[in-house]
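Starting off, we have a lone chain in the form predicted on its own, written out as structure tokens.
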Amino acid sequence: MSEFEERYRAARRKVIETDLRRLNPMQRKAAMTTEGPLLLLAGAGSGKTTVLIQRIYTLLTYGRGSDTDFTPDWATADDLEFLERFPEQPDDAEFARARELCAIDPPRPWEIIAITFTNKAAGELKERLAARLGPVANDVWASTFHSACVRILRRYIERIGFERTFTIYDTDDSQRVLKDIVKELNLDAKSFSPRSVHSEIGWAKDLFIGPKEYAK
């Protein structure tokens, strides 16, 4: 790596930490890191939610930027100087350049996905991405893991033989129609309780068991 390569990465880094200068040192490298997996181990009201948010705006604002050893071939001594010249308090033409100096293979926000566990979550990480990123964050995948399956299949389930119009059936609505199953077949409703057959049927799909198979 060139002299002017190393000072390049090393400007466009201090760059970032500089607009991430809100976040604690830990938050800020966990914001930071975009190249492979990365976990994160913290308590409640920690701050994690917030660093999901910032890792989202850099990686849409900088892409790979702020850990990649890549120089683009267009950089000239002239960005160079701008970036390790850059104030704390750009206004938005200094802001908008050091965007496209530093920014390295940024995701479209449709390219992204962020998961959470309950409705409340979700709804909670769209307002303040919303609130962070402005209109861009409506096109973020920011949902709970059953709803981000469901945009899926509504899209591309006629692929695999079925309408886009399906109904969702939670547990009550599958164990009542399981009840009238077994009162259609004639089967004994103790031996064939509609919580025993359900939870046998989910068994089954665990296993990727289909009913062909199963039959036998």
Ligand SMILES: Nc1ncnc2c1ncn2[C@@H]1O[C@H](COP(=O)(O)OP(=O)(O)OP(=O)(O)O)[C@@H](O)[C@H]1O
The other form holds:
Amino acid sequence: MSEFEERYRAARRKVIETDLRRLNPMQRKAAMTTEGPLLLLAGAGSGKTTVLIQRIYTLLTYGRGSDTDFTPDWATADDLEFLERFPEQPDDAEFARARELCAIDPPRPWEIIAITFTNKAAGELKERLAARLGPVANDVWASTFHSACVRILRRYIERIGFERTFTIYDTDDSQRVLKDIVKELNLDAKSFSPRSVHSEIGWAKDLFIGPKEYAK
Ligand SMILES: Nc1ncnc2c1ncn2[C@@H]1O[C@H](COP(=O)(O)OP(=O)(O)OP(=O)(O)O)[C@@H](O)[C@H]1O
Ligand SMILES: [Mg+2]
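Please supply the coordinates for the form predicted together with the ligand, as a counterpart to the form predicted on its own shown previously.
And the full complex, kicking off with our chain again.
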């Protein structure tokens, strides 16, 4: 790396750190880690969701800027000088230029997915994203695992031979169907209880064993 590149990279990190100055050092480190997987393990109420929100903000604003050695070839000595000076006296009016100079391949909002288990947690995520990002937050995929998956399926399921208008069966629905099938096949309802057939199918699905292979 040339001296210019080295300085540009360091100045860029400093600017992004300045933008995230309200986080504590570990939170900031996490929010600035954009490449590869990241596990954040911390106690209740210690600021995990805050990191998630700030990390999405960092991604949208700076792309890989906080976590890459890459220096854009359009960067000038003037830009570098501006970035090195900026954190000393961060001026809101100049933040737009600083952000522009620090952004590397920022993703589009709909290229980000933030998923969680419960509707309550998903609701909190959406609300806090909206508070942090404004209207752009609507385009981020923030939801439960289930609703994210169903959205993907509604859009693309025709590609694997199903209709978009599919309905989702819950456990009760599934077991009712299994009961009918066991009856139709004249199997012993006691040895083939809906519950045990259901869990057997679940087991096969976990192991990626399809119907044909299972039949063997
Ligand atoms: N670095 C910080 N400085 C000051 N306040 C903070 C900081 N980080 C988080 N907070 C505040 O602490 C509170 C809890 O944060 P947050 O909701 O992110 O925690 P959490 O770990 O996700 O909590 P939970 O375990 O309940 O999901 C919030 O009010 C948040 O604004
Ligand atoms: Mg939380």
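Residue numbers count along the first chain shown, from 1. All values reported here derive from a predicted model rather than from experimental measurement.
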Practice problem: Using the two-rigid-part description of the chain between these two forms, establish whether Asp105 and Leu187 are assigned together. | Solution: no
